[in-house]
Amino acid sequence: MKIVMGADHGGYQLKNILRDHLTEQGHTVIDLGCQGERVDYPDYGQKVGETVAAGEADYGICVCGTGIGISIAVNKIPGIRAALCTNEYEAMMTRRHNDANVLVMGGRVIGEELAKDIARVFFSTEFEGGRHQKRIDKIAAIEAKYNR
């Protein structure tokens, strides 16, 4: 599987502790940064969002202090669908229910064996598709609506 990551520098250690972590599971990384400089998560979120819609990663994961500014970023490219996770639960029914496609995760909120644990969560639950690809399409209604 290949991964995208960013991260601003509320949420590069953690990042870089992920990337270690699904390289060694034998997962293709791209790391774009940031490398603990001060920078601005709405780049990094953007990035993340253009790679994954894009089609040159399968999924992304992007983090900053507490996941949400970064959330709001990349959830901003049209066919994205990022989920904030903060427990396995949420990890599993995003993937289940909303085909989320970028997982989020906040560098100073989780712990790195909880963020290990819920990466293995999202990225092994599939999509079950059926009654929920319906409001799938409607979440992507509403983007193509103000996307003009």
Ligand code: RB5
Given for the second form:
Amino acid sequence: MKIVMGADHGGYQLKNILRDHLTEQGHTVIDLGCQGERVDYPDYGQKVGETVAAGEADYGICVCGTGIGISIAVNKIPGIRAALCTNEYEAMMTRRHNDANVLVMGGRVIGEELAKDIARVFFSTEFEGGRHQKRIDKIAAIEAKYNR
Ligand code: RB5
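Next block: the form predicted in complex with the ligand, after the form predicted on its own:
Starting with the chain above, the whole complex follows.
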């Protein structure tokens, strides 16, 4: 799987841990930064979201301090369904029901082993489709209405 990652200074340490872990697991990882310098999380959410929306990566991972700011930012990109996850159940359900294409975590919230487990579940769970596709289509319709 091709995964693009981005983080601010509140999330770069967890982002780097996940980058190395996912690379060891055989994934191809694009690391868009940062590497610890003080930056603004919307810039990194935007970069990750645009890369996924352009089809240049299968999925994205975003990390900031809480995960909240970068999650708000990346969800502004049309076609992005980013999910802030704090446990494996949320990671499983957001793939099954929301077809989430960006995983978001808080670097100051989640421990590294839990983050690895969340990522493992997220990237190994399929979208169920069916009745959930209709709901995804409704999200896309909201986007279309306001993106004119
Ligand atoms: C940066 O200090 C912090 O505000 C950011 O990482 C994030 O938590 C914002 O939601």
